[in-house]
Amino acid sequence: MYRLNLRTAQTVEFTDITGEVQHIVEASGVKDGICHIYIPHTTAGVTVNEHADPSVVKDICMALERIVSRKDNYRHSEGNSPAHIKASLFGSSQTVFIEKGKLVLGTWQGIFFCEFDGPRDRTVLVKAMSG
């Protein structure tokens, strides 16, 4: 298992990890099989979506904003339920195919860390598995 560490800037923020996690699956060896991506944090999530237009990650924030705003009245006591809910929304792993050494994935696909709670030092665990 790999570890991938990340220091986020804005209370949300979507960064670009398919660079990174393609490089850990080279240094893994693994030429066919799965590589899961997991985040280990409840504010925070991970999803696979469109990385060729940064308008999308913009929409998508937009829209974030609208189903989950900060503004409600929620009872947790940190203030941060917003977060939590965006994070289970978006979910805590992706798992993607490798085929010859790379990532299968669509054209305009990439891997997004969705920070929920930032700014925050972030951990994403990452492993390549044969089969």
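Values in this document were obtained by computation on a predicted structure and should not be read as measured data. In this text, the rigid core denotes the largest set of C-alpha atoms whose superposition between the two forms falls within 1.5 Å. Positions refer to the first chain, counted from 1. What changes on going to the form predicted in complex with a further copy of the same chain:
- For Lys100, a C-alpha deviation below 2 angstroms is recorded between these two forms after rigid-core alignment.
- Ser77 shows a C-alpha shift below 2 Å between these two forms [criterion: core-superposed Cα displacement of 2 Å].
Same protein, different condition: the form predicted alone was shown, now please give the form predicted in complex with a further copy of the same chain.
The text that comes after this line covers the one chain and nothing more.
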């Protein structure tokens, strides 16, 4: 299990971690199998989406702002309930296939750490398994 550390800069931002995850897969020595990505935070998530045009993830962030009300009768006293809700909508785990030592991603796909309550120091857990 590898730990990838990163520092986010904005309240809401998606960080492209594709290159780092690919390096971890290479370091693991796994040639064919599954790469598991896990976010050990409750106000952040992980997604796979387009990384060719950076405006795509900005549109996704904007849309999430519309979908999850910033103000409501939220009970959680820290005031970051919208971030918790976004985290559950996106999920804390994703899997990507590995073939010949490389992540099998679609032409436009990248892996993103999704910050919903930054800026913060964050960790991503990555594990490559043969199979």
